[in-house]
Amino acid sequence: MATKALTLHNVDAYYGDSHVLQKVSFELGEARMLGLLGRNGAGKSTCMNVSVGLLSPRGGSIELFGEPVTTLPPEMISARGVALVPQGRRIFKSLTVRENLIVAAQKPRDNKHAPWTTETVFSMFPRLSERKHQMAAHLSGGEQQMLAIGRALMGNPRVLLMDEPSEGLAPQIVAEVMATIRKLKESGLSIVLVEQSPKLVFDIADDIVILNSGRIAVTESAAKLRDGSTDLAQHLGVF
């Protein structure tokens, strides 16, 4: 029986007294990509902060390999193997490149995957090394979003959450970034990707979510969905 990496059980979340996530049910399994997706104001980014503590449940339960993480706050999240690269980036602007991955270092919690040191994620990304004693406010939208991946990579995840990684960056620069989840996915880490771009999430994930108005609407492997059998259309408007 595969691993689930990440799960979400009949979760329900609110801001205020709206209720944004409802009953919301998933599986992430190990070493795989699940693509989530849905138009502006689904619930996507809100399950992505459910997941890593950033928001508390009002309902449901979160398990990450098998162990309960429902109540924890984020920093214990962390700890246990749950990286962010949040929508709009989020970087330290006033420090270097170098610093910004410096202070989301942790330690590899297993030996399955090779550690992520400052020297890896240099290698990965050729440009930031370049840079790396650059003030990360001064680097372009696509270095930007470069240093937001090496620096979630820095803490040595387990799991890879990743909002809206090719917002507001120009189409050469979302295929390196793509290029680099790609390999991130071949080097069996399990990968939470949310996207505004069906094309972009069918082309690489193992599995597919779509909210739509905070309840899951389809739950179906890429393959299966990539042979038109299913109307996404209702779902996520123009496809």
Given for the second form:
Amino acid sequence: MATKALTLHNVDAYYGDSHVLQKVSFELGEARMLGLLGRNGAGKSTCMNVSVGLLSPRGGSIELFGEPVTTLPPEMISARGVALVPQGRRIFKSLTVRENLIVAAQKPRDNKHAPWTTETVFSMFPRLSERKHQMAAHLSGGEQQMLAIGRALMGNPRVLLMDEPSEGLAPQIVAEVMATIRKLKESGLSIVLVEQSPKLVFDIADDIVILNSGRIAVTESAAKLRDGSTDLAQHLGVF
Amino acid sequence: MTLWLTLAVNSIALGGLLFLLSAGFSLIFGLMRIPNLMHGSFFMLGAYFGVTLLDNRIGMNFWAAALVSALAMAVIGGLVERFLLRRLNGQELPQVLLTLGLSFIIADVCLMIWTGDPWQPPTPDHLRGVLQVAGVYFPYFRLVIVLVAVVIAVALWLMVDWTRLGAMIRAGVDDAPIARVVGIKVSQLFTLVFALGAALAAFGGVIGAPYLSVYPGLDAEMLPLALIVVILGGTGSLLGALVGSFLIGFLYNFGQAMFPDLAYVILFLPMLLVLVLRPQGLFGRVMT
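Moving on from the form predicted on its own, please list the structure of the form predicted together with its partner chain.
Next comes the full complex, and the chain you just saw is listed first.
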């Protein structure tokens, strides 16, 4: 049986009284990419938030490589190798580009891959290197997204969660970001890619999970969905 | 002429002490957004610890006493943050009430232990004497206070602006939840900043004691000065705290010497102007 990198099992989560995740379960296999789709408000970001410890689930469990992390605070989940590229990028605006990276640096947990350092991040994103001493607030949207990805990689994660990395970017930049994500996948990282648009996800992800109003609507391999025989419009809206 | 110079030297020395007091206040208020109304109490309690250690019965070395007192206050500050303020995260009014209440308690405890009489330790032997330049005398001790303040200012600036630790603190202030998600132990860092602020205030209290002396009400006298300094200089800005401290040092001494009736007007008027014309302070960042 393949190793499960991240498992959500019957997770229930609330914002105040509103029940935003209802018995959500999915599994991310090691070195695989899971595309998490759904409309606005379907609960995609909430799945990310419970996975990194920003929101405590009221029910269910979350496991990382078979170890429970359900009740751990964010910094301890991070220490176990989960990194997030948050929705809206949320880079540290009053820090320089380089500082954004070094504050997130963590030692690698295994020797399988060459560790991420500021040098390797800069060679992946040369444009960040040119701006390393600038304040992050002065970066363009695309550069901020690259910085958010670079910052997540500095933690040398085993699992990378990306919450709508294409949001608000020009098509050309989106293509660049997707190419980067493809490279990361090929390097053997286990990735959850959250998007609203299935186009971006279908040909890059291995597995697809579709959320609808806080429940799992579809769990299927991407290959099966690609042929278009499954009717997804009801879950995703017009696309 | 000599009067002016004497006033100027006193102003600079007071400025140095004010910096030690307000640097921590500025970091705590600017970075952690905690309006710490017990900061004057840290100064006074630290000074009382110091004079006790300096007293003949113990007779500790002056600098050792200042360091021990700073250390003790770091522990007290750390405990207050960890166990009390932490529970009131983001709630300004309860934070104001808690720190104000604690400052009253500390004031009463100090009155019980150290009585209402002022304590003024002698200037340490090795720092007595004067430096004579062009016929004007500068007391060594006051010059040393300034020197210490400048050294600490540079050290703090290096730490906050040029180290990974400083960047982590700033990241925690920028976006605490995401800072935690990238693995920064924000909660420990904030305790550290609070403890550091308390220690600096205590350190300032001890080295200021031979000059200001220690007496009941010193806390209530220092707190508004720290507030004015930080409002003038801009919250969270160390450069602002440094410039603001020397500005207030001068206004305080010259105001009291030249217009004693208007001393407080002279002190608070610039603060008022800054609040109206440049609310973020001279060197403050605009809060978002």
